[in-house]
Every structure is written in structure tokens, then in C-alpha cells.
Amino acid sequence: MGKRAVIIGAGPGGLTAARELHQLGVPSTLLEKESQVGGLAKTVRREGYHFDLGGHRFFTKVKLIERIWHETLGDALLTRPRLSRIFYNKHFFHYPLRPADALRKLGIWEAGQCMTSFAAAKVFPQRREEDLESWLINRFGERLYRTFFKTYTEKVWGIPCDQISADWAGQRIKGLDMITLLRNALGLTGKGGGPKTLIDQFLYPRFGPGMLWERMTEQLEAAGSEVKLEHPVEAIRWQRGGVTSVVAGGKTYAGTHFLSTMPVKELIEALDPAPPAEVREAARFFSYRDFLTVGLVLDGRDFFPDNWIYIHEPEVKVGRIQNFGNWSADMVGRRNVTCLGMEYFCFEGDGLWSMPDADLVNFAKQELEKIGLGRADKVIKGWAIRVPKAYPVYDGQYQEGLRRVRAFLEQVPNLQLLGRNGMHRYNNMDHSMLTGILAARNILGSRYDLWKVNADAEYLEEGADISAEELHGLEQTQPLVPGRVSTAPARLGA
């Protein structure tokens, strides 16, 4: 056909975007800049020992996600029960709260407080609910909202709880609050049940989340497809009316389409020539929040039985903990030991991040030490494994630029851009595997609108494999990243 597809990025989108241009026809060259494909659901190895960056449940919507899970990694994709419950005060509290268990285990003083807390918010809410901290107030009370949602929401995002919109919680915690929680523990939800905040059961392949995309790799490599691995990005050539080439690794790789999955800033600062100024100055609007895992292999086992805890102690910084031996014994691969990620949310460059590794992996011994989960001297082994631009950012300042990419496009047709840092959107994996089918099938003459998926299903052709109501589903498991309260222009960080 003539067609001949360059995909830059090898993670989620960029390799299913590959894997349905084979199905097509069309031949696809994967440039990669790391040694390892997955992107940000890769699986990192140290001495026989697999960390998962995150926690990658394996859960969608969409049949035809799920059917390529299945069709990749056979009977390697195991069937895992979710456990993940709250850590603080020295104890573990369902997640969500179930009120009773919750004021037990905070002890009659402290139960006492709380529940004055939330009856004087019932008697005397306030009135303007424009930020998350106002909105949980109102709900649960100040002293439920600062034991349960304040401290682990600052960790994650870097912003002040009364910073955030009021409009993320609606969406985010839909139908929950304190007397939900009371009806749904005394079992008199109704027919439409308790708020859907959880799942019981998940997908998960045996080595990790990185097992597909290496999987992945292999068949499309022996089909007679192109992975580059250490090929980053020097410059994207192009002129009014398409993209020519992508020079990386210091060679060319000439194409008639083009696909990108990195990150929107380092796109527009790749064009070359260099774009109209106004694009130029939009480089500047994406934010992104960080992050890094410190993974401890310690002596024992039985920490704890959760896949992952979230961690709401003030006084450390961990944000989450994950138990990599529950989600799959073989990413410990050995007996009478764990293997603990302790994770932390971070900006680029601050302290943390900055950080040298042995002093990192001997903070993270302190801090599990510190809150009781483990001790010190029973660490056998750390390492300190950072990922850059996990998350996108929604601050004031996104939007615009976006519009501004999103019109520069149009200049340049054969430039689609999709997944997460692709387009700037703050997703799960099945998204971005679907904007890379999608993006496959433009190729082909489909006409999706790629950044209308979630949000819009009237553009799915007749006969699309992909349903309306699946579109929906996807729509609803999607993460949301909060916003700020203010729509003046900031930077995260600044």
C-alpha cells in the first residue's frame, strides 16, 4: 500500500499501535529510548527480583483490550484477588472506610472527636464547597477529613488540599460520604448497592506488567516489525502538511505517518525546524508530577497480606507501599523473603529526587521502620529506580496549551499523537492501547478523533469492534487528576 508507519515510544500505546498496524498491513518502526519497552508500565528487574512502577492492575471495559491480554500472554496472565486498605496510627483501615471499623481502631477518644466533627459539619457546613478540602469537610467532618484524606492527598499531588477543585471530588469520589458509608455497612444501600469504588478482582501477568509489552515485542519483531531500543528522539523534520522523518539514535527513519507517545513539551521542542512561536511558548504549559520507587528485599514473609497499602502517617513521606510478592509470588522468586516498593511522589530535581541512591534505599528503611512495618536491619537488599513525568498535570496553564498543539496539528496530518504523556492525559492502560488501535486504523482511512475517546462514542464507524457501551465503561474507570481551585495560570512547584 505504500504505507509505512514511525511510532515513537514502545510502551502501551506505541506497541499496540504497532501490533494492529501488522494486523493492517502496514509495515511500523518502534523508536525507543530506553533499553526496555513498557514505558511507565514496565517491569524492572534487579537480581531476580521484578518491581512493578505503580501497580498496574490489569482491568478495562473493553473486550478487545482484554482479548489482547489474553492472546499475548496465554495462560501467564493470572486471575489476582485485590486487598488494599489505609495504614495509619499503627493500623490498617478498610478501604473505603467502613465507619465502624474506622472509629474502633482510632480508639474512644479520638472516635468521640470525630463523630462531634461530623455532626458540627452536618449542623454547620460550609457553605461554599469551591475546593476538595470544603467538599470533605462537609461530608465527613475536619477531624475524619484530616485522618483519612488530607495527608495522603498532598503526597500525591503536591498541592494543598484547599488548592484543589471541589469539582475533582465529585467526580472522583462519586456518592460517598459518611452516611453512605453508614447505610452501605448496615446493608440498606438499595438496589443500585454502595458506591462502585473497587474492584475485588484483577488480571495480572506473572512477571509483571512489563511480561506483556516484552511479549508483545517478540511476536512483532518475529513478524518482521522494527523495535529500536536506545533510539531517543533528536529531531522530528517536517513542513506545512506532514511530518518527513524522525532522526534518532543518530540515524533517519523516514515514514508517510507518524505516531508519538512521548511527552508533549519534548515533541514541540523536537520539530524541527522549529514551530511558530506561540507553539514554541506552549512547550512551557505542561507540568509533570514524578516519581520513585525504592524497592527493599527483606528477610521474612507475612508483612502484611495487601497487594498495596496507602500510607496516611504525616510524619513520613512514603505515599504507598506495595507487597510485589501478592501480586504474583514469581516476582519474588524465592522463599522467606519480601519484597516491599516503597513509593514516593515527587517533582523532578527537589530533594527527594535528588537524593543519591544508597542514602535513598537507607530513608526508606528508616521510614518503614519508623511507621512499624518492617525493621531496618531485616533489609537485605534496595535499590532507588526514578520515573520522570509519571503523571501529568492539570493546572491552569494545560488547556491552552493543548489548544495550541491541537491547531498546529492540523498542519501536519500524518502527526498523531496518543497515550498518556502523548496527550497529556493522566490514564490507565487500556486508554492508551486504545488510541493506539485507533490511531493505527486513521492510517488505514478510519477518521477517530482521538481526543474525544472517553468522552464522545457517536464517531465509532458502523461495525467497530468496540462498543458504545464500552466506551462508557472505559470512560468511568479512568483516573482524574486534580485541578486547581483558582484557573489563573501557575506552574506545580513554582
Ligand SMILES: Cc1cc2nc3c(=O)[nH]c(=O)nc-3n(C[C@H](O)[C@H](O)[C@H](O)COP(=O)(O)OP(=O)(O)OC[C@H]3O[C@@H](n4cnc5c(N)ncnc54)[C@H](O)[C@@H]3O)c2cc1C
Second form
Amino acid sequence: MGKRAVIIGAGPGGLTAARELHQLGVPSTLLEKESQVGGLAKTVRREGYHFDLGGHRFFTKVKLIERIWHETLGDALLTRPRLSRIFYNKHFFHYPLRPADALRKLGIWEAGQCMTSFAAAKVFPQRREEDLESWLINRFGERLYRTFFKTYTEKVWGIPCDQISADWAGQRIKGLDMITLLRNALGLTGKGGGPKTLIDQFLYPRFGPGMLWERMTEQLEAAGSEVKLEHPVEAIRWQRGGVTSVVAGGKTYAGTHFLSTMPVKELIEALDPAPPAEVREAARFFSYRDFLTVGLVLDGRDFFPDNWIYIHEPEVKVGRIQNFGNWSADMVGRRNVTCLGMEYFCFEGDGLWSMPDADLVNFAKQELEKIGLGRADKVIKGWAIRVPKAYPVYDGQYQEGLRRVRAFLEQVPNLQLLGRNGMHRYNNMDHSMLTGILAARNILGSRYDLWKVNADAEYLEEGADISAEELHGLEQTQPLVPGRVSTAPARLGA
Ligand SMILES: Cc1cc2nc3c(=O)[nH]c(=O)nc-3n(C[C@H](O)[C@H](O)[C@H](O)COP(=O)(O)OP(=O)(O)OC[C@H]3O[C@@H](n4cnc5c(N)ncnc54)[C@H](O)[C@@H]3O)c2cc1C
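I've shown you the form predicted on its own. Could you give me the structure of the form predicted in complex with this ligand?
After this comes the whole thing, all chains and molecules, with the earlier chain placed first.
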């Protein structure tokens, strides 16, 4: 058919697009700037230990996606139970909160204070419920709010709770308040049961999420597709009517169709010639929350049984701690050690981000000891791993940025943007993969609107292998990003 695709980025979105294209008989070349595949969902290896950047649960409502996971990994795809609790004041608290458990572990004095503060909130509720802080105080009282909600939320998002829109909590923890929790605890759940329960098991590759993307790459290469590592795309050459080629690693790659998962901000900057001023200016409208994990290897096992824990102690900066051996024993190997991932949410260039690696490892060790989860002198090794652009930020300007970019794309219809930073969408792997599949099918003549995957449910072609219910389920299971007060929370497609 003379079609040839060039795909920017070998993360979940780009690789799945290449896989689908191969099945449709279209050759492709994947250009990846890093020395390994997987993007945000890669597995980082250090001296035989495996680190997942964030802890990637494989969960999807879309059967086609799950089938791809199984077909690619076979019996290397494990089913794992979930345990994740809150750690506060040297106690583990059940997550989601259980009143009896929480009050017992807080101790009589503190529990009494919490109940008094809860009663006060019920008698004198905050009138305006626009922000997350007042929303939570009205439902739990000030003291429980400070203990179980404020610290962690602010660590993750870097925004004070009184500036986060209450709508986010309304959607995220729907039906949750102290009264409901108490009624549930007493078995008085009434019609419709209690609030949504958490997914209590998920799929996980033996050697972490990157194993899936490495296997997929091997299969693609064996089938004749090209995956070029250490090929950062430096220029995207275009003219009215379409993109003609991209330049990566000093070489030019021509094609008939182009797919991009690189951050949309960087895509705009790579366009050659530069796009009109209004599009150039839009590059400034995209910002990101970054993330770093300090991988620590500790002598001995059995530190805690959770896959990960949420750290609510306000005196430390660590937000979450992963225990990789509890995701899959192969992440650690047969050694008598424990591998932890101390996770810090930050902004590129801030104090934590800029700290030298050795200092970061030291800092993480001290924090672990401070909260009482492990002794610093038990740490045998450690590495700092930085993850730039981990979270696309939904602020007051990104939507205008996307509007301008989408208007520009009409001039270059052979270029499709997909995936997480490619579309500036806070999504899970399954969403990136699905946009990859649909973008590939568009090359063969389908007309899916990747910006409205859910709305496309009506358009699904015969034999599409995806149902309208699955697309709806996909949207419902994507994470929500808090908006600032006066900006509603955003869900995919919103
Ligand atoms: C902390 C954290 C926890 C997460 N947990 C989960 C989870 O539990 N479950 C889940 O399903 N999802 C989870 N995710 C989301 C998941 O990681 C993403 O949805 C997925 O990786 C997005 O895939 P992508 O291909 O769209 O983008 P990416 O993974 O960002 O891949 C883009 C690729 O493009 C490459 N690239 C960028 N610029 C260039 C350039 N100029 N030239 C060439 N290549 C370039 C990058 O190096 C990268 O490999 C989590 C994410 C984070 C950050």
C-alpha cells in the first residue's frame, strides 16, 4: 500500500501502535530517545535489582488490552494481591479508612480529640465547600483531615488543599464521610452498599512493567519493525498538508504517517519550520509535576507486607514507599534483602530534584529511619532515579494550549498525537495503548477521534474488538487530577 509510519517514543502508546500497525501490514520505525523502551512504565535495573517507577498495576476494563498483555507475557504475567496502607505516627492504618481501626491506633486521647473535632464540624460546618480542605473538614472534622488527607495530598500535588477544587474529592471519594464509614463499620450499609471498594488484585509482570515493553519490542523486531534507541527526535519537518520527515540522532526518517507520544510541549518546539506564533506560544501553556524514586536495598526481609504504603508523617518529604519484592519476588531475586522505592513528588529543578544522587540516597535513608520503618545502617546500596514529566498538570491554561495545537494539526493531518504526555492527559497504560491502537487503525482509514475515545463509542466499527461498555469503563478507571479552586477536576475526555 506504500504506507510507512514513523512513531516517536517507545513507551506503551508508541509500541502498541507499532504492534497494531504490524498486524495491519504497515511497516513502522520507532524512534526512542532513551537507551531502553517502556517510557514511564519501564523497569530500571541496577546491579541485578529491578525498580518500577511508581508501582504499575496492570488493570483494565478493555479485554483487547488485557489480551495483548497475556499474549505478550504468557505465564510471566502474575496475578498479585493488593495491600496498601497508610503509615502515620508509627502505625499502619487500613486504607480506605476504617473508623474502629483508625481510632484504636490513634490512641484514646487523640481519638477523643478527633471525635470532638468531628462533632464540631457537624454542628458548625464550613459554609463554603468550594475547596478540598473545607469539603473534607465538613465530613471528617479538622483533626482527622489533618492526619489522613492533608499531608499526603499536598506532598503529591504540591498544591495546598485549600486551593484544590472540592469537585475533585466529590468525584474521587464519592459517598465517603465519617457517618458512612461508621455505618459501614456497624454493617448498616443500606441500599447500594458502601463506597466503592478498591481493586484487591491486579496483574503484574515478573520483572516489572518494563518486561512487557521489552518483550513487545523483541516481537516487533523479529517481525521486521525497527526500534531505534538513543534516537531523540530533534526536528519534525512539515509543510501545509502534512509532515514529511523527522530528524532523530542526526538522521532523517521519511514516512507517509507520523505518530507522536513525545510531550506536546516539546513537539511544538521541534516543528520545523516553526509553527505560527499562536501555536509556538502554546508550548508555554503545558507544565508538569515531576517525580523521583530512591531505590534502596536493605539487609534482611519482612519490613512490611504491603505492595506500597502511603506516608502521612508531615515531618518527612517521602510520599509513598514501594516494596518491590511484594509486587514480584523476581524483582529482588533470591537474596536475603528488601528493595524499597522511596518516592518523592517534586518539580524539575527544585531542591530535591537538584540534590546530588549520593545526598538523595542519604536523605532517603535518614527519612526511613526517622519514621521508624527501617534503620539507615541496614541500607546496603541505593540509587536515585529521576522521572521528568511524570504527571501532566491540569491548570488554567493547558486546555487553551491543546485547542491551539489541535487547530494546527488540521494543517498536518498525517500527524497524530497520542498517549500521556503526547496528549497531555493524566492516564493509565491501557488508555495510552488504546490510543495507539486507534491511531494505527486511522492510518488504514478509520476515523477515530483520539481526543474523545469515550465519545467514539458510537462510532465503533464492526470487528473493532472493543465495545462501547469497555470504552466507558476505560474512562471511569482513569485517575483524576485535582484542579485549582474554580477549575473543575478533569477526567479523560472532559
Ligand atoms: C508514578 C507513576 C505511577 C503510575 N502507575 C500506573 C499504574 O499503576 N497503572 C497504569 O496503568 N499506569 C500507571 N502509570 C501511567 C503509565 O506510566 C502511563 O500511562 C504510560 O507509561 C504512558 O505511556 P505513553 O507511551 O503514552 O508515554 P510514555 O510512557 O511517557 O512514553 C513516551 C516515550 O517517548 C519518549 N520520548 C520523549 N521525547 C522523545 C523525543 N524527543 N524523541 C524520541 N522519543 C521521545 C520517552 O523517552 C518515552 O519512552 C503511572 C505513571 C506514573 C508516573
